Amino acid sequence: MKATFPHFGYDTYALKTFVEDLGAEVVLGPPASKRTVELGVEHSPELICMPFKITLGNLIEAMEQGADTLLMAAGARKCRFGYYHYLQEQALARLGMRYKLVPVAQYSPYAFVFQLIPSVFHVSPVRVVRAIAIMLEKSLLTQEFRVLLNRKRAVDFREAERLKKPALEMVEQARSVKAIRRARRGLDRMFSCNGSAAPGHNGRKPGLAVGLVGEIYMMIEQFANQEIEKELGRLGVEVLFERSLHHHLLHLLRLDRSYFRSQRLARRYLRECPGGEAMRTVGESIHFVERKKVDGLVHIFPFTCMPENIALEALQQLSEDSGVPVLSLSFDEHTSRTGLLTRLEAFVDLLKRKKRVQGSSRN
């Protein structure tokens, strides 16, 4: 077996490792490109959402280099994302390609673990438990990482991109609990993270966080939302975050306690769930406004997503009850990238102003 799975951003390497202690051959395509979206534009329906064409384009690009067996995650409901397998299995069949494409549904953690994946990998469920204990060791350590690595881009960005490469290494070749735990020694030391306040260059802290909401592909796949984090550091921003696969496996487990967090919160905007992840994109902005206090809001989605174009009503009227701004950004093949940068820097800009205007009214 030749197993795939679209990219993931930092996260593909845990799940890499996952397929791996399942005893399956893992081929991934190369990293996503602008052949990787062409490729999804030219077999997707018009004017659906642009984490369909990039993944899409990421099992292509994995046929293309022998993968046989695809890899797909399924069942979100009220989201057009329920769909994906079912419209993706039909543009592959187009194609005339061999392959077997296996949907994983994310809302059975017992059929999950004693039905689909023994079934598919011919391994045992304790095999499978295992395999699942070390992809959320794995999952944590990439989040670290991220966490690490947005706070040294804020400060010291030239030798956070330096770090960058090695740390990367360092993740990916930790594949068992105990070399996990080595390597989160190891980029603690790396990035010279002491405490919470986790200091960078010459122990300056940043002048500015943003909280980054918005729909799941969109703020882990670096690609799909242009590095989007990376931009912020250059500018001198801290990039705070919550969604990340180690949170999205405690979900599904039942035991992510900032997920509740999020569902009781959001309601003082909505209602009810308009499907997706609305209801954590609104419930995360809270918690970042009032507990995290963050200089603004960024929010980041495909475009056309229809639940993520409600929470953005929601964080609009969050932002003027709060006083925090917002920025939303929604993103397709044709998002310019300059058009981005431009709009990122309009609003750091403005959120340096109303720094020092709060500032110069408290002296």
The other form holds:
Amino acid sequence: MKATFPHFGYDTYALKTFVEDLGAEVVLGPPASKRTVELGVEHSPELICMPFKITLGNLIEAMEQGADTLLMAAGARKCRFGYYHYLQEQALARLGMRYKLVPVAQYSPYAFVFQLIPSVFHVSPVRVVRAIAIMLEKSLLTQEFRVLLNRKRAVDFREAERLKKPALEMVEQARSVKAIRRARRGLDRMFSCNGSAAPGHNGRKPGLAVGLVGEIYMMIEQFANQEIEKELGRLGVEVLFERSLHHHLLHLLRLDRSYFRSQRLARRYLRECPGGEAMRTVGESIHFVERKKVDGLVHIFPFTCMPENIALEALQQLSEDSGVPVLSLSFDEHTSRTGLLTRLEAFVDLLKRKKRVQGSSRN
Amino acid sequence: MSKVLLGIDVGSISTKGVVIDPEFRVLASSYLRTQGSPIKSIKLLLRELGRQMDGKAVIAGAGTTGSARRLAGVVVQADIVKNEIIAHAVAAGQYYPEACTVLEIGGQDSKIIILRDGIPVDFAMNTVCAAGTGSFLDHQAARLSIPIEQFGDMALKAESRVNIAGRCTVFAESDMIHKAQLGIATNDIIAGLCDAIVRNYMNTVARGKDIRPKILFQGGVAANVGVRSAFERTLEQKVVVPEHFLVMGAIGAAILAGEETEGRESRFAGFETADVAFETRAFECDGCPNRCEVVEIVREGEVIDRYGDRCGKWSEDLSKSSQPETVSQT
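Alternate state requested, the form predicted together with its partner chain (shown: the form predicted alone):
Let's see the whole complex now, leading with the same chain.
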């Protein structure tokens, strides 16, 4: 069996370790590129959202490399995402390739551990639990990597980009719980940041910090969001985020406290969940604004995403109430890079000017 | 000799330039069509501004903005290269400190900027679609053989206003043709078009924005009194078109250049740059499947700037010294 799954930003490393721990060989396609999107678009319904197109392209490219077992996240509770695998299966069938697509239903930990994974990989539930434990640890490492990278970029962009490769090698090689914890300490030393850019932290020159919120795939897959964290870092802004594979896993195990907090906070603007992750987007935004005191919010989501469009309305209200600017950006394969960079640049300029005026009026 | 500031705004359709004095009064200004070759139009602009200034002042700072801001910045060796949103906001805040809203419609983009106490606090720009911008009005005026300058006046003469579908320019055009075939007067159709442009703007760009007076209307389309009156009707507010509405972006770039060069010399190459040979080349990088289109700017045979690559392989290869500061780190 040669298993594959769509790329998922830096969290790909954690997913890869998980599947390998189940005894399967992992064949990943190349990281998403223009070709991936073209392949995806060619075999997708026209108005479907960006995550569908890129993940389909990922799967096709992995099959070209010999993958035969495709793992695709599934779960009908959220939005049309729950139906992706049905449509992708149809699209792939038309290509006439030999494969088996496994929809990885996520919302029952019991079924996942005792039925789904053992039946696909022929392993015992004990081994599944062990692999999950390591994945939890490893996803914490990839999350930590992203936090440190974003922090470093805001202070010393070139150095951060230089450190990225050796740091990722370290992430990739750590496979046992012990090694992963060692790697986490290693990353801390490597990036040697003292604390966050959030106001006046650790005597560092206070910089700008923005909270990145929105749809989970767009936030995690750096190709899909055109490396928005990198571009904001280049402009000297530290990007805070909460959405990651680690938090998602905790959420599936009903252990994610930030999830419950977001649900509670979001009720200020949304009486009930309109679908997708709208509640989380809104709740996280309130958290970033009120607790983390960010200078601005950047909200990203796929073009035509219904739940996030509703969240957008709530965020505009939040922005009005709190005075914290929000930049909402929808993405699809036509999103122009120049346009995106212009908006980011203008947004950061706006935050800087605002901060300068506030700073001078306080003195 | 007095010290003055230069601002250049190179957009998709037009190239604008101004020279302002330290009190931000406009000494010279020029507006011309970009006509697909920004380098040529930047040179023509410099020549024209140089002629108007006639060696009377020293340029103490130069700034560029607009969609070709980077190219323009390299050609004139600007002190600052800034996006058009901030440039427009700065100019508006300078001339009208009490302004709270800036509506801006240019050749191919439209934006809204929300100001409070003279500083920008929020903005939006058209994203997926450019329906209802200047180039569409141009196209319709040409199709009806009406000079674009008269377009707005005709709208004001309308006796009744017809409803034109404004969501998509192609459908708007078919709707206009259909209404003409029904025998509706041209004036009424043009008025309907102005309404449709404003309706589209309000529903997309300005959606959810807190529009408070005083409201400014800038950019090329502000010349169109029909669109302005349609805005006034929709917003039920007076809409002010600033005296220099066409060159507000350029003025903003000049003001920013003044801030940037405080206490140091300008890098401006001089109006004589108009005679230096510049060239742009584009090639597709085959380093990875992203196949980025990389643009090179060549001055007299020497590559002075490259951009367009996602990974930075080409752009970071050049020495940083010859490029203007695009962003200043806090």
